[in-house]
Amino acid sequence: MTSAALPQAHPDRGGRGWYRRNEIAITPWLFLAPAILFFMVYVIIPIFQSFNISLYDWDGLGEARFIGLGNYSELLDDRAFEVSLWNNFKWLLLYLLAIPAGLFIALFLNQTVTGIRLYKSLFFFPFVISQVVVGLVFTWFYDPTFGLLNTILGVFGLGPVNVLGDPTLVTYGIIAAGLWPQTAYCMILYLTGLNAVDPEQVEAARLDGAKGWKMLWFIIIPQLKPATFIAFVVTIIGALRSFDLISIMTNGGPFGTSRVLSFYMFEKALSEYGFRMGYGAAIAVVLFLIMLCFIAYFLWSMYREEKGGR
């Protein structure tokens, strides 16, 4: 007597079968889902909320009054905003010096010479210390009474210079302080990129007679484009959100000449100057749009180069 064969469930039917068919495509998204959720909640949604708040006159506690583009029109006549915007462009221009400086330090540290580990540790040190510590160290360095800068100038018979108290020098002094750890960060990016340089291309270039600047420009730097892109993006973001050093070293002074947009936004929105959340949000939107323009340009440049290379 033969028993009736039990019906077999088709492996592709039901939810379990569908997941198995698409497991390779779905599994990475399951791992990314928590990060995407946090990114949406803490980055994307606040960006749109900032755009919305910038259209209101609001002190953060009472009732918000819709004023449209009133905050943006006020920015056009705000002298402090103009100074902050101009200082941000100074930061953008001079902060980019960290990229070539980091590259040349990385090229030096990529060699096998005596004591290279000690050199790497010394150049890596600024990256691991807090920006607050950097600000304090450079504040002491610039001090007109006992600072090391004026001690060195005194050896050459030059008078004391109050860098942080001079409206024409203060921004450049703070930028110099910021370049110290930023150069170390770019150096780390390029050291990582140099490990991925194809040695066969380097050897072929040497056989063709390339060396020195030609080797660097035509062989090494093209292979460092991914590291250069990350260095540009991180340096631009660092220049535009340069809040901590200014807060520690000058608190926006003297006479507000060292303000940047991020610090001015804090003053207007959260400090004792008035809790103007809508006006602070308008400054934040301008800062975000400037940052977005630069990053979009670099993304488009990389996409065009990759598309052209295919």
Second form
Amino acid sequence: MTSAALPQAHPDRGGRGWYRRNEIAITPWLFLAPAILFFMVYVIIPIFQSFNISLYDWDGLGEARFIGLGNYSELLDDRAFEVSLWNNFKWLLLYLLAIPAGLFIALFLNQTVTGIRLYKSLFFFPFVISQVVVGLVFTWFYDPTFGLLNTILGVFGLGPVNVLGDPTLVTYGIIAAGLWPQTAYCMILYLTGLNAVDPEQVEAARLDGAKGWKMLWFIIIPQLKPATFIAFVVTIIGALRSFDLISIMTNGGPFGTSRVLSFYMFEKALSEYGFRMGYGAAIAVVLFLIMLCFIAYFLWSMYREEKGGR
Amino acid sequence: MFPRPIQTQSRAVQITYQTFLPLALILWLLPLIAVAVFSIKPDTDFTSGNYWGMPGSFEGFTNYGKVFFASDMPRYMWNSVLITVPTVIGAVALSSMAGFALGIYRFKSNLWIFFMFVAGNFVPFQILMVPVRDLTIDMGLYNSKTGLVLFHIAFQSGFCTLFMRNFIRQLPFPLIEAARVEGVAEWRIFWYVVLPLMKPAIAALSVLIFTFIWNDYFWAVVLTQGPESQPVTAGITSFNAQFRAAYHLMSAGSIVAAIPPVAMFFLMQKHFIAGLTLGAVK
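Moving on from the form predicted on its own, kindly provide the form predicted in complex with the partner chain as a structure.
Zooming out: every chain and molecule, the one shown earlier first.
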């Protein structure tokens, strides 16, 4: 659809002032002004301020001392930072499992039997409740003394596992909790996508003898591309934003092994052991730069779409 | 239709499917069901180690009554309402205007401004944390609902503008052309032509933003403290500290905190899903 602003469509009625003559040029800016103002003050400018703060040694109250890249060189030797960074990569990679899992559930539910609508809503349920509640729910689920997980394991004669107390398991345990709502989200994206799959193509492929995996891979998945793109975007963002679950379930523990950058940053900047705003900002900048790779890719994809869509 | 409709398959397959469906659902929601069961148990069940047996007695009313009448929970809930509702109104208002400007008019920097909103919407919160906290303190709004609302409006306007702009792009443009030929002022076009057509988008965004903001935890911890202004997501942690190890009460509290967005979802399901999946279909 084109949206070219027409040349002044209505005749200028005897010079009704400057505004009237330039209405089409000015109106969009008037409409944009409040949103841009808010967004600038609270989002765009703070990004640059964070870059600036990361060059200072600052406790948030007293005088800030300029130390150049001092915070960044300190990061290089910081074991806790290294652990958090690795955990972030684990999150990024494993969180993507939500996409195939969501597709799988969507395929399972993509039928028309009685009550299927209710089933779909209930499967979607975990996404609607807050991550804080999801965190609590899974903390109890994993609890070594009475948690459902260990009760079930006990039935099979397997010993109790303290998922959240074990440095090697803890991150995976939290990621599993995070996958629960994220899978639900991907599922709903794919259910919508599957609704729009072209039945004629499916029929044609069936006549050619395609079925099962082949059908899925060559006919269905290509048609689900827009859904996959969105699922990818929201999953990556979700993975890098993971904070609530860690804060609720382990508070970074045991021994800081479940921290990720977003949590470590918070801890450094606002912990009870004194505020280190500059150091926290430096961690946030690293996180931002990781994110920026993805943001650039998303915007590039959208840009191609915009150009191609005309 | 893929996979092949179950109706065209043999009877055995149909029955298997019909039995697997509820089983899969129960398995999927198991952690949640466990909490729901916990929340109606008496506390003696927990002291005597009867975690997973039948509840000793039905204590649903006592437990939920305690949450509502013997804790700060109602206050936190009310704070959440006072934070969420203004944010929804503000973000939707700002973004329908911005979306109108970006969707209808063609000017040089249009796409760049649009991308600014999109990119800002993807940013990790942490990069904003220190400056936004300072700004809020400087404005004297630290630990106030207003401070939280202002930030939420600003941040959500990124996603909302993306949403609104794409929605407005799909409206029939000749309608606006016709209005212009008639000599209708631009703001009247927005108010009388475009806004009524945007109702579904506004509904969808409202439920989505309601859920997002209700469930926000990070900013609640960064910008507020204490029961006078904290929303329920942050309040639940102090609630849990108050009732440490009283699992029946903590479960009931969690469920209460989760109910408003859940209710919103079930009441406005169509809009919610339409909003969430915008762009999932070409």
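Model, not experiment: these values are computed from the prediction. Numbering follows the first chain given and starts at 1. Take the two forms, superpose them, and find the largest set of C-alpha atoms that agree within 1.5 Å; that set is the rigid core.
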Query raised in the report: Is Y264 one of the residues whose C-alpha moves 2 Å or more between these two forms after the core fit?
Result: no
